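The chain that follows stands alone, in the form predicted on its own, written as structure tokens.
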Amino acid sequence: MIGTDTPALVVENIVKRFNVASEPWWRKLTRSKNETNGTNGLSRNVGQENGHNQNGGTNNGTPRAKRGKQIVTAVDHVSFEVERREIFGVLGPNGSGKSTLIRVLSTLLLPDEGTVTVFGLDVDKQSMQVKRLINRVSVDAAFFKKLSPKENLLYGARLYGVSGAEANIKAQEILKRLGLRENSYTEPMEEMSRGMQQKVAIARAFLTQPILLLLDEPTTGLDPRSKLEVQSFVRELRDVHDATILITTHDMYEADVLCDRIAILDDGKIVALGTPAELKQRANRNGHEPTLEDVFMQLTGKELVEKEDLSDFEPDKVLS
């Protein structure tokens, strides 16, 4: 039973690194055998003979990089809380760690340090329970491309225990709300534009009515009208279905009008956190009312989207 005063999400000092050398399998096996036999001296000596500890780091606790690689710290000691029924935004340039953070929160990656709890449940120790409470939409959502939206949605719904008949009714209602053409419901996904596929990804997440929804750039590739439809549906999910939403986005207007609070991420660290109004008060006016983009540029000195990424935008082939 989830208490009403339990925060939806608590992120405490999490760190996620890539290209860290792991402990060789033979060393793990040796240590396991020695622990079973009640001795650990050999395992300790084997692990330390090259100056390495049991976790792939050096003896002073510093992580060791894979051969020929450099350690990348994608998320660097990040902490924040999200309250129930809050829409919480995470902004940052490409490579700032937004998607890695979402993957950690959704149990797809384990943090190297720190803890994450979803309604009091640890994403590491109680991952199966957490998965029943959450759903995730990513900008690169995967589908069975030969199947239709209907078939993909029904398959996803059954994984969450939703019956086929119930899922079919809900799926059609959601797709209609998102502006997807009715006759495209049974067309193969591979024949649909990126924008239309993204609508199906959003519908698949909404279908299970999660109480924590993680949206990783969900409106990328959508035309302006579709963006408004998605934003309206996000508010409805929060207001009607008591859901909590965490969203990453490159759209400053979307973040401003949709989010209750916003965290700005840069090089894996949170450089600012507050309501849109509070963040805009921190920006220099320079003769005009500051925007979130002004705040972002002053804090990071970077563009939100690199110019080459603009070529990824593909409007719907058929506008709803």
The other form holds:
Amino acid sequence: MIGTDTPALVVENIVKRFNVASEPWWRKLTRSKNETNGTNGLSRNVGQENGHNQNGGTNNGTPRAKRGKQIVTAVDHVSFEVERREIFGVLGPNGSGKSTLIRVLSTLLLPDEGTVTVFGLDVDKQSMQVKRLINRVSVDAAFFKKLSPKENLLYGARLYGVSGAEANIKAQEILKRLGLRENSYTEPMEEMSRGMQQKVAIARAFLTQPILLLLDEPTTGLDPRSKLEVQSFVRELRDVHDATILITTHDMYEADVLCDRIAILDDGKIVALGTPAELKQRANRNGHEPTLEDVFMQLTGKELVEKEDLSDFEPDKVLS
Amino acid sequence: MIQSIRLEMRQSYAFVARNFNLVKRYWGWEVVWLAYSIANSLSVTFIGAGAGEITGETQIDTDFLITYLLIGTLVWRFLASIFNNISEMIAWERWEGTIEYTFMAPVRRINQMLGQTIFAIVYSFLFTVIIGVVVAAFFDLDFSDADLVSATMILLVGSVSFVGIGVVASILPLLYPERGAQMTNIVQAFFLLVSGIYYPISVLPKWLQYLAKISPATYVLEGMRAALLPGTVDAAPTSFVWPLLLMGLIMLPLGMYLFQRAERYTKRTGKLKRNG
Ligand SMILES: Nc1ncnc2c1ncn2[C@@H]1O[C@H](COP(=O)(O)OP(=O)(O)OP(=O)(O)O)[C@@H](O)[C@H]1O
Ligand SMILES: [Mg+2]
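Right, the form predicted on its own is done, so what does the form predicted together with its partner chain look like?
Below is the whole assembly, all chains and molecules, this chain first.
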């Protein structure tokens, strides 16, 4: 069905914008003039409804925001390809668009522009086939809180056509490896710690044997041992089950050791893409071997820093 | 082929099993809800018992009135329960935060609805039977002339349109994350008012009578009374099956269509969820 030379994932020029509530007019009025030139971090990628360079209702093709709304471009013309059996990392500061990108890939958001194909299948037009091939773990381990891990996992697995009996055996195997106490398996989820819930969330995705696994900060909130266990699990999925993995994380070390290639997002745009070694080569050396963290610091959040510097600068104080 | 039918049945079953697990885990709440519903139905039925004293008339056939109201309250319990179960399908998942996982799974909406419908009918039927048995125990009623086969048929056919209406109502929590669930109560109140649950629709103002004509609950009620209270309605019970079948055939696909439109809208605007 799927040609062997098709890449696992092709992302072409994806744009995703959101309408978010803008500041009400009365607050704009009550603010002093020099403040209104946008000092909050958000306004950097926002097309103000009556902002500058908006003539004829467009800003380089950006649609005009509705009344009382402004447009946030969460993902801004992002393109990349992920090969089969690759572990591909997406790094970026908070709000840079990582989760939004993953939602587009997992059919939960429709992009405003661009296309995504998973093993040659279009995520919008052939979404049902794509859904069978993928699964996603996200930071918020959302479950039916009163149900036990067993009940939640069997429900999840059945949705993918896995029988209850099979899911039950596999779920216990996975959870045991991740170090979940056996008696928690049949107790309500709400009694578990966040990290434990996260492990069940990981099991939910692994159970369905996706060939493209989208991991949105899967290890956030896990203790060091569990983190390592998840990492070795991810590798095993790739090595044994031929899965392709796209992962976001705020742990630079994890990204370095786990990923074959990494894309760094800032403000919805890809600012760097390459193997960890390539990325590190680009960073300035301040007397030590550059780490991925150095790369991250150099490439992201520039605008934010510049704006903060500007707003800290108060001419009156300097004069007096 | 067989393989794929099995797979899809397993998906529908996932919803049935999940919902029964939820009932099991929230059993305390179920007991409270049952007690509330019994009290509610009883108090309506006692109006019938008190009719003579209220009006001072001695000629009133209170047994008849009690049965009339009992049928009304039980049918309403059943239909409202179907409606609630279906329309809350999205609200629940929003509340728990699982909606993204359900929508991401390779499940056709029709299979999801099928699972929810099977659960809703079984649950509502058991629920209504318990209320019926308890309430009937308070009175000395005679159902020997009742046509139970027709009654069951009408109830089942009627529930199909209510599933359709429930699917339409479940769109509200999809579109309005905060208040959508409460809005579905308004839909329910509308049907309670116009469908002649506790009174003949002829007492309603003309304009409400027009609305009564398009409410499937009206036909379920009339049909049930024709089957269980012989002599009250001129028509044969089965004559109410056709309008109900027709309404079901319209409401169900319409509900599915609107739901899919709404689902696409939420995926375009990012209303599904935005944590993480
Ligand atoms: N459903 C939504 N509706 C409106 N705005 C949204 C929605 N989802 C994301 N955004 C906005 O899009 C931008 C990118 O958010 P996103 O969640 O993708 O960031 P992120 O890189 O995952 O951040 P973090 O590291 O904190 O998880 C933010 O400005 C956010 O407010
Ligand atoms: Mg995120």
